[in-house]
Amino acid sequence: MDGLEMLREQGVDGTLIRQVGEFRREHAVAEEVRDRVLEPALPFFGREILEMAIAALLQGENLLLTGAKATGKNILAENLAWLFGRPAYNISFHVNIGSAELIGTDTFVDNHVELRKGSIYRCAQYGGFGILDEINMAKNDAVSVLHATLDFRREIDVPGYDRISLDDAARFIGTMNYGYAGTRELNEALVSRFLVIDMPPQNEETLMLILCRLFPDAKRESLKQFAGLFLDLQQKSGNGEISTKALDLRGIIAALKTVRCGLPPKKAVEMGIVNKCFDLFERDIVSDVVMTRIPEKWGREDIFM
């Protein structure tokens, strides 16, 4: 499906859709990075969130997507890159990511030194959308690069090389979860370089749109039970009864895929959800929730046509 048609289906403001189309026409993609313009496996559903994100990016702003686990932050980021027709560069932050990985480092090519360009450098060069995943895990060395890159001057000083300016089409989208091991508070200077969207929790309508799009051959009433399972786990996680380990939409989707090829639903959900809880007490709670939604006697024919 064309990205703009997906926006029309969700009732996104027509002026925004027109401006996205103009942006795509005005900013051509270099041939060598066309393979980075990819349609996501899953559309993002949420008109208000899409409108906020699109308006910010059209005005040259960078986005920070915050919120709990499984609210669709990365799906939204990937969809935005596709909607704007830009090559996507995914940078997952961890303790070993520093300035060399982001900007580049010296390397030998044909007996002379060249700069092996990093993801931030290439994003700036080709007007890509840089997806800064788990940005609140970035160490100080990496944060210093982000300060310069996200600044209003839109320039990067490469030590020992020329200063480069960001392409007009380049944008950066940061994502972050709260409370993960290794995370920390973002400093005020970095946050000020973003517009922030706090992603809302999933609801039944959105979950059903996702599951029906992915599994058109499934029975709607059965998919409602899987959507309800996710919502039940989301509520228990929000109440502090369980951790977020079992709150895994990817796990539910993967479980449904294995059911499609013949695995009993109960076994599939055990692999996709229950067994991700390593605390025995928590696993018992999640198992009880699963039993209320997925009958043990169910087989493939109870879910798929």
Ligand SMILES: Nc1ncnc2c1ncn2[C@@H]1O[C@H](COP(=O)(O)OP(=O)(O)OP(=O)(O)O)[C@@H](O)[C@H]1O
Second form
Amino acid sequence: MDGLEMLREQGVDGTLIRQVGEFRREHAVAEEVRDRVLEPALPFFGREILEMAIAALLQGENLLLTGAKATGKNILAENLAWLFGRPAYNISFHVNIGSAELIGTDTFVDNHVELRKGSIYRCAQYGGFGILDEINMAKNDAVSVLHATLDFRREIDVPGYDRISLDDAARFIGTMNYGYAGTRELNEALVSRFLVIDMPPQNEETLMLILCRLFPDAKRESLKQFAGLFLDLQQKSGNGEISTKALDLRGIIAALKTVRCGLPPKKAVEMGIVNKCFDLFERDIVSDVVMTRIPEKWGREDIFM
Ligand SMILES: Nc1ncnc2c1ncn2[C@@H]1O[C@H](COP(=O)(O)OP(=O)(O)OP(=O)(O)O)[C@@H](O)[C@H]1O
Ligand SMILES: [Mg+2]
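Next up, the form predicted together with the named molecule in place of the form predicted on its own?
Time for the whole complex; same chain goes first.
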């Protein structure tokens, strides 16, 4: 599937879809980075969010996706790169990353100095989509590179390096999470370089689309209990009764996979969800929620056909 079909299925505005098609035709991808144009594991579900994101990117804007855990920020960013047919560059700011990794470092090749290009440099050069993951965790050295990269002049001018022009097709998509303990605010000058999408919390409809797509061999009614489990935990975490540790859609998906290969559902959910809470009081609350949704006596055959 080329991605545009997925947009039509979700009822995305036809004018936007046509313009994405035009964007692709106008911007070829260099042979050496073809392998970076990757189809994501799952389509992103959410018509309105897709429309907002596509319109912004078509206008040459950069996007900042903010929101709680598991709201689909990364899967959206990956889908956008795929839809626009661009090579994707994932850059995580959670680790200690600075201008050397982003722009490049001098290295010796055959007795002369050459710049080993960093990820932002290559993204700019090849017209990639740079996914700036957890951008609010960027250290000062990286922030100054980002300021230059995201500037409207579309030229990266970092002292000590050559000036780099951004390819027409290059875009940057930042993600940030304000749920985790220890996350930082993004500085105002950096925020002003983005259009911002605040990702909504999950609802039953989207959760069921995700689960049914990943587990077509499961019983709908049972998947509803897993979606319900996530929503119960989301509500408890929203009320401040528990942290976001147990609010883990990846954990629920992983649990279902282990059930499919034979593990009892209760044990699977323990590994995927319950044991992620290290606080005993919190773990009790989460166990109680699990018990109301996933009966202890359930086996594989209660979930999979
Ligand atoms: N709207 C959605 N459409 C498709 N998949 C989704 C959606 N929302 C969440 N998911 C799924 O939920 C899981 C977590 O998504 P993702 O990693 O994109 O979230 P995130 O917002 O980046 O979370 P975090 O803040 O933990 O980094 C993935 O398996 C993803 O496929
Ligand atoms: Mg993420």
